[in-house]
Structures are given as structure tokens and as C-alpha cells.
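Shown next as C-alpha cells: one chain only, the form predicted on its own.
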Amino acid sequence: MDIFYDVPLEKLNTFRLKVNAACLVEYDTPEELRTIPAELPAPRKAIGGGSNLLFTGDFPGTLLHSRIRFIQPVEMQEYVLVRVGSGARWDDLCAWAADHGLWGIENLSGIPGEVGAAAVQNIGAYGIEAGDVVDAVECFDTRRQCPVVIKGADCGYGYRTSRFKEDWKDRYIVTAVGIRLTREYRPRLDYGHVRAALEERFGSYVLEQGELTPARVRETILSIRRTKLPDPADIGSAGSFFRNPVVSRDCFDAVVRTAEQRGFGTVPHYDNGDQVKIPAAWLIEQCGWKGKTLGHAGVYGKQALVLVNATGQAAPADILLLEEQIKASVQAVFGITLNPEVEHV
């Protein structure tokens, strides 16, 4: 375990904001969490790679960052259980699974961040969420000061959320995650343009003959993401900044009327029972924000859902101001309140 004071966090947040933490603890085993000195500054917060965080200023307390990195597969009768350290990079796990011909997380390839944070945030893309494959989450309970194992079914996974973000917030520190994968041929292609992209890349016969592999799907997903999302190494961002709003049928009908009146065209949407999910990116784009900058912050020119550190010199206040102005625009035009997916710290 290493303890650092007055730590620059530019490398621990993918927005690359120049903020500091009073203290940073990096630990290598779950047992070390018992021995963190009591005198370290409060509050304490566990973080992953900072890919879903917006630091709103310098952090006055102690950040806890896992260096527990391992991938341990166990063959089961119905599936392959893979136990993964919380500090392992999520995309390294996706690459490992694809290399071993295992299905289940190939559509989640390319998402930045670490495995522990993925289980907390319930990351998702192209019709798959982390919660779909989480078997169990190993944690350190900061209240009882002991390790616990929580079944995936008990984590309350929902759209970009979990109990770790709600009633369990900051209680549990994830140390490892059990992921269920399978060797059974199980591609999931009917979200967005995944199927069309695969057919273009490999030919329709590959799909028709059942010759896809997790590696081929992963390769295609990575290609799609490169065309839509900035590489945080080049442009600071936290990926998708807002959640896609899920609204009532009446609200959706009102959005359709607004779109017709203003010439916005057909409203993209996904039916969800008696509710409708509308892409936040579409709402933001119709309000004129795509590619627009405000001071040092901006909206990515290829994907309106992504806010960026446009000049590399953005301060937290720049991102916060842009966020509020986008929310105000969408509220004024469509009557919909956008909620951030990115956690504000």
C-alpha cells in the first residue's frame, strides 16, 4: 500500500482536469483496506480509472484506488466464471475473453475504466450491461470493516445504476468481480448498427453460417466506437455524459409534436413497455450543441452525448457551466430534464 499527499489527479480522471486530492491511497490487497491509517483526511472515496467522474474541484479527503489486477477463470457446467481484480482494466478483460472465445462482454469492448467501477456503474453499450454478466461482487464493508460477497442479483442493477450508487453509496469498496461468460455461440447484434457493421466488415454469410467469434464482434465494436467517441488520451472526456431519458408515452408524444413543428424529423426511440427511451444525444443535437464550444469545454463534434475538455485547459467550472446550459436548452425545447451519467465528486 502506498500513501500520497497533495496528489495531482490529471492521470486519474479522463477529463484530464487539473485538480488535486489531499490524499491518495493505492492498495494491492483487500486486507490492506483494514490498515488504512485513521488519521488520513476525510471523506474517503474509492475510485477506478476516473472514466466516469467529474471532479467539481480539488478533493479534500482521501481517494482509494485499487491495484488488484488478476483474471482467474473457473470452468463451470453451464458457463465460465471469471474472477477479476477490481483494478484490472475493463477492456483488458474484454480482450482476454475474446482471445479465449468467450461470449458475454464483447459488445462492451473499448469502454475505458476498471472492472470494479464497471460493476458499480453498470456500464452498458450496444444492448449489453455489466449487470447482465455479474455473478457476484467481492467487497470490503467500510462500516463493519470486513470482506463480504454480494450476489449480482442483489446489486439492484438498472439502467446505468446499482445499489452501489444509491443506498450503498460509499459503503462498499469493490475488490473483485465474478463475471459469467459462455462458450455457447451467443452474439447479440440487434442494437444500433452492430449487425450492419458486421455484415459490411465480414460479409452476411458469416452471420448466416454462424461463423462469428467474440473477437470479430469485439473488433467491429471497437471500430464503431472509434468513429463516434474521442480517445481520452487525445481529448479529455468521460464518455457519455448524460443518461438517455426514459419518459412516459404522453411525454414522448409531446416530443414528437415539437419535432414536427420545428422540422427536426423523426424522433429516434426505443420502446420500453409503457415508457419510451429517447437518445439524449439526439435531444442535445437538435438544440444546436453538437460540435459547439463554451470556453474551454465543448460538445464532441461526432457524438453530442460526449462533453470534452476542448482545449485541454478546462477547469471543473467550465464543464459544469456547459452541462447546465445543455440541460436548460433541452428542458426549454422538449420539456425533458437530462440527468448526468457521470458522477460528480
Ligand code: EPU
The other form holds:
Amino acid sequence: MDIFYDVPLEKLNTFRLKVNAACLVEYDTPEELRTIPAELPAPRKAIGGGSNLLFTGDFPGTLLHSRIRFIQPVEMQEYVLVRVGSGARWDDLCAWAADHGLWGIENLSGIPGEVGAAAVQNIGAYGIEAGDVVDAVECFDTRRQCPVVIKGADCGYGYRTSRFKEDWKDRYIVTAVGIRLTREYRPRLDYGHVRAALEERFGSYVLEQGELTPARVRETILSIRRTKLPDPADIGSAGSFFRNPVVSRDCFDAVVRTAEQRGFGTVPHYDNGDQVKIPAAWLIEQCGWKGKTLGHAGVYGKQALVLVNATGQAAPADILLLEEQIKASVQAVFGITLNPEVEHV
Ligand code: EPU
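Having gone through the form predicted on its own, I am curious about the other one (the form predicted in complex with the named molecule); can you provide its structure?
Let's see the whole complex now, leading with the same chain.
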């Protein structure tokens, strides 16, 4: 375990905001979490790769970061269970699974961040969510000061949420995650242009003959992401900034009417039982924000749901002001309240 004081966080948040934390603890084993000195500044907050966080200023407490990075497969009868340390990079796990011909997380390739945070946030992309494959989450319970194992089915996974973000917020520190993968041919191609992109890349016979591999799907997903999302190495962002709103049918009908009156065209949407999910990117784009900057913050020109550190010099206030103005526009035009996906710390 290492303890650092007055730590610059520029490299620990993918927005690349130049803020500091009073203290940072990097731990290597779950047992060390019991031995963290009580006198370190409060509050304590577990972080992963900092890819879904917005630091709203300097952090006055102690950040806890896992360096537990093992990937340990266990063959089960009908699937392969992989135990992974919370500090492993999520995409290293996706690459490992693809290299071993294992299905389950290939559509989640290229998502920045670490495995522990993936299980907390229920990361999702191209029709798959982490919660679909989480078998169990190994945690340190900060209340009872002991390790616990929580079954995936008990984590309350929903669209970009889990109990770790709600009633269990900041109680459990994830130390490892059990992920269920399979050797059975199981491509998931029904989201957006995934199928078309695979056909274009490998030819439709590959799909018809059942000759896809997790590696081929991974490669295609990575190329789709490259066309839409900024590379965190070049431009600071936290991926999608807002959740896609899920609204009532009446609210959706009102959005359709607004779109007709203002010439916005067809409203993209996904039916979700008696509710409807509308892409926040579309709402933001119709409000004229795509590619715009405000101070040092901006809206990415290829994906309106991604707020960026446009000049590299953004302060938390720049991002917060842009967030507020986008929310106000979408509220005024469509009567919909956008909620951030990115956690404000
Ligand atoms: N769209 C626009 N303008 C844009 C971008 C998109 O109108 O600038 C519309 C289009 O109609 C498009 C639809 O929005 O078909 C959906 O766009 P996209 O497929 O890019 O997905 P998204 O809903 O904007 C979500 C996730 C992403 C994930 C993609 C793919 C959330 C909050 N975001 O974005 O996750 O990669 O789907 O599955 O659910 C992230 O969480 O950081 C993230 C990048």
C-alpha cells in the first residue's frame, strides 16, 4: 500500500481537469483496506480509472485506488468464470477474453476505466451491460470492516445503475469481480449498425456461416467507437455525460410534436415497455450544441452526448456551466430533464 499527499489528479481523471486530492491510497490486497490509518483526511472515496468522474473542485479527503489486477479463469461446466481484480483495466479484460475465444463482453470493448468501477456503474454499450455477465462482486464492507461477496443478481443492475450507486453508495469497496463468459457461439449484433459494420468488414457469409469470433466483433466495435468517441489520450472527456432519458409515452408524443413543429425530423427512440428511451445526443444536437464550445469546455463534434475539455485547460466550473446550459436548453425545448451519467465528486 502506498499513501500520497496533495496529489495532482490530472492523470487520474479522463477529463484531465487540473485538480488535487488531499490524499490518495493505492492498495494491493483487500486486507490492506482494514489497515488504512484512521487519521487520513475524510471523506474516503473509491475511484477506478477516473473515466466517469467529474471532480467539481479539489478533493478534500482520501481517494482509494485498487492495484489488484489479476485475471484468473476457472472452467465451469456450462461457462467460464473469470475472477478479475478491481484495478485491472476493463479493456485488458475484453482483450484477454477475445484472445481466449470467450464470448460475453466483446461488445464492451474499448470502454475506458477499470473492472471494479465497471461493476459499480453497470457500464454498457452495443446491447450489452456489465450486469449481464457479473456473477459476483467481491467487496470490502467499510461499515462492518470485513470482506463480503455479493451475487450479481443482488446488485440491482439497471440502465447505468446498481445498488452501489444508490442505497449502498460509498459503503462497499470492490476488490474483485467474477465475470461469466462462454465458449458457446453467442454474438450480439442487434444494436444500431453493429451487424452492418461486421458484414462490411468480413462479408455477410461470415455471419451466415457462424464464423464470427469474439476477436472479430471486438475489432469491429473498436473501429465503430473510434469514429464516434474521442480518444482519451488526445482529448479529455468522460464518455457519455448524460443518461439517455426514459420517458412516458405522453412525454414522447409531445417530443414528436415539437420535432414536427420545429422541423427536427423523426425522433429516434427505443421502446421500453410502457416507456420510451430517447437518445440524449439527439435532444442535445437539436438544441444546437453539437460541436459548440463554451469557455474551455465543449460538445464533441461527432457525438453530442460527450462533453469535452476542449482546450485542455478546462476547470471544473467550465464543464459545470456547460452542463447547466445544456440541461436548460433541453428542458426549454423538449420539457425533459437530463440527468448526468458522470458522477460528480
Ligand atoms: N445521435 C444524435 N446525435 C449525435 C449522436 C447520436 O442524434 O451526435 C442519435 C442517433 O439517432 C443515434 C442515437 O443517438 O442513433 C444513439 O447514438 P449512439 O449509438 O452513439 O449511442 P448513445 O445512446 O448516444 C449509448 C451509451 C454509450 C454507448 C453507446 C453504444 C449512454 C449514456 N451512452 O450512447 O456509452 O457507447 O450507447 O451502445 O447510454 C458511455 O457510457 O460513456 C458511453 C459512451
